[in-house]
Each structure stands twice: as C-alpha cells, then as structure tokens.
Amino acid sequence: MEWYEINKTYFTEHYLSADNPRSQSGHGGDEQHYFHNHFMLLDIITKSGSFIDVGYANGYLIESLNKWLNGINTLQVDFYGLDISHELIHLAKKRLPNWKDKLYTGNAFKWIPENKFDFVCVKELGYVPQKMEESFFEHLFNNYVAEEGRLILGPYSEEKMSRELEGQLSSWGYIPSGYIERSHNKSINVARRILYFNK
C-alpha cells in the first residue's frame, strides 16, 4: 500500500542520515532527555517474560531498557523487535548482533508472531492510516499479547489537561488497566504518559 511505502521511505532515510544511535531511533534529544522520556517504561515491566518493541528502528530503546533493567533488578526479559524497514532492521542487527535472531521485518498491521509476548510496546498508533487505528490496536491486542500479558501504548506526550488518547481508546471499548504519567522535561503544560492494557 502506497501509504506504508511513503512513510517507510521517509523515516528510513531520516533515521539513517543521523549520526548517533538515539537519533537513528527517532529521538532528537541528548541521553539525559532520552532517559527522562523512556525510563518510565520500567514501571510497566513487572515480571520476567518476553517483550517486543513494535516500531523497533535501530533498537536503541531495547538496548537502553536492557541496560537499565540489569542495573536495578533481577527480572529476566527476553527482548524482540519488529520494524517495517528492512534497512533499519539491518542496522539494528549490525549494532546488536546478540539479538539478530529476534528482530523481524514486517508491517505490524499484517504481521502475526508465531508466539505471543508478555509485553507488547507500541509508541503510537500512527503506524497505520488514521481510519485504521482502531483495527490496528485490536490486531496488536488480539494477536501479539499473551494471556496475562500487557499491551503498552507510549510513552507519548500530551497536554496535561487532555485525555484525548485515553478517551479515543475508551470509545472503542478498550479501557486502560492503568496509566503512568511523568512531567515533561521541557514544558510544565505537557505530560509524558503510558497507557497499558492487561489481557
């Protein structure tokens, strides 16, 4: 579908033109900013198990989570990644050879894993055209998340007074099991949020 090809080409070229791993994963700030924006995911990983990052890019998120987890607890988390861009997955396999057999290339809306995961993390629903976001969310929840597993949406930024994304999901019949919120390091009016949905 042309929409996917246009977006894949744009983000692949944009990420590969960057000169550091954070930017190659789509993040424009420094390491402190990255830590502030993503460390909150550790509050969601509450047990040992499997974790897939949907929209993996060059793997910097998984690399960081693995490092942070090893520094604070004894959970055993088996990390996987999925991205639509063959070039970005190729880069990730070069950067992280120990995970190369756990990295997949595919369209997340069409791809179905052989085994479901305890934690499925997708940063946003914008990996598909807007009119397909509800179906995309349902696809992830039904086909990716193991029994007693958890679908994680975020971290994302949103105006503190807004609950737009939560309201959208609730209107589809998906009430979050919980959420985590942190202050934004650049704006007092913006929050960093994660919504999660238990199965």
Ligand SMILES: C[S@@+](CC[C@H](N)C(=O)[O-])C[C@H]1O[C@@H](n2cnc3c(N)ncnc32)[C@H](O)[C@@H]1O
Second form
Amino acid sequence: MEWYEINKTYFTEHYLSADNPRSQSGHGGDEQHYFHNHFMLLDIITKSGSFIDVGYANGYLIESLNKWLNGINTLQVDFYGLDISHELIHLAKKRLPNWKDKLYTGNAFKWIPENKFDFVCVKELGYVPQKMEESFFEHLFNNYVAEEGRLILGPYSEEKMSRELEGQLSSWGYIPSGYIERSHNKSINVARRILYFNK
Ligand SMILES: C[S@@+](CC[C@H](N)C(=O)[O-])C[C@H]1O[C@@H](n2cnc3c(N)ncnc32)[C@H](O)[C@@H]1O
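What's the form predicted in complex with this ligand like, now that we've got the form predicted on its own?
The complete assembly is shown below, putting the previous chain first.
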C-alpha cells in the first residue's frame, strides 16, 4: 500500500473508533487539557481573513477556535478545512453542516487551492514521508499562503531544552517570524510551541 494510504487508514480508523468529537480529532485528554493545548493559536490570529486547517479530521479544532474567537473579539475569520480522509471529511460535514462547502478532501501535498489563505495551519509536517517534509513546507508556503498571510506550524510538543523543529526549518532557509510557547500542563520538561512564518 502506498505511504499515504497507510497513513490515511491509520488516522481514519483510529479517529472513527473514538466516542467523542474531541478524541475523533486525535486529542486524548479532557476539554480543559484541549483548551490549554490549543488556545495559544488565538495569539496568532491577529486580523480578519481566511483560515485553513490542513489535516482537518472531524473539524474539532476549527469548531473550538470559532467558539473561542466569538467569545473574545470581533475578528471575522472564514474557516476552511482539508483532509486526506474522505470518511473524516464526511463526518465533519455531518457535524458542521454550516461549513460543508468549505471542506475539501485531498492530499495536502498534491492539492492546490483556487484561492490562497490568510492563515494556513498545519499541526505537523509528518503528513508526508520524512524526506519530503521540506518540499511539503515549501508547497504550503508558496501555494497556500496569501500575500501578507501566515503559515502556522503547530501547536506541537517538544522537549523544553530542544529547538529541533525550529533548527530544521531554519536550515531549510525558513526563519520563523515568531513563535508562541507555553508549558505543557503535564510535564515541566515539555513545551507546547507554535512557529509562524509571515509572507
Ligand atoms: C493530528 S490530526 C489533526 C486534526 C486537526 N487539525 C486538529 O487539530 O484537531 C491529523 C489529520 O491530518 C490528516 N492527514 C494526514 N496526512 C494528510 C495529507 N497528506 N493531506 C491531508 N490531510 C492529511 C489525517 O487524516 C488527520 O485527520
């Protein structure tokens, strides 16, 4: 089976076997833990515009961001989603019918959007084989991010003392425009981080 098929099958079976929407998006903790791990994204959404979650799963992240944004400010953010799994996008469309026309099925490494986005969020680069990660990042930055837009990598967890991902991106010539960091709520030795890259 092709690499992407194996990966897709893993995510689809794992997420669809979960019994609540949070777990169906890949998060193992409770709602308070989820909030702690993801709320930092709001620091990066600094203007109104379009936002795509690359690797959308069942849409729980976007549903949460939309709820939190509505609670705190007046930015108008137009949300989109892309996932390689037809089954997960099908589930997302059933859960979130208001967004169903903005949800796409496709391999993010091959898919090219008709219109670029102000914010492009990808949790990790592991959606492609490791040796393709640099090209994947380049593909997202060049083909997805609008002028004056922002590519958001994370939130992800990393050993507090390591800046491995930042070092890797920098070695490819992509120096982050900024980052957000907070402690992991389960271990002082682990950091939750987001790197972002402005165009
Ligand atoms: C860790 S989940 C992220 C879920 C969501 N972004 C969130 O934060 O709740 C990863 C998702 O990426 C999708 N995915 C994996 N490889 C992909 C690819 N090459 N193109 C598009 N989606 C992919 C999986 O099907 C899975 O739903």
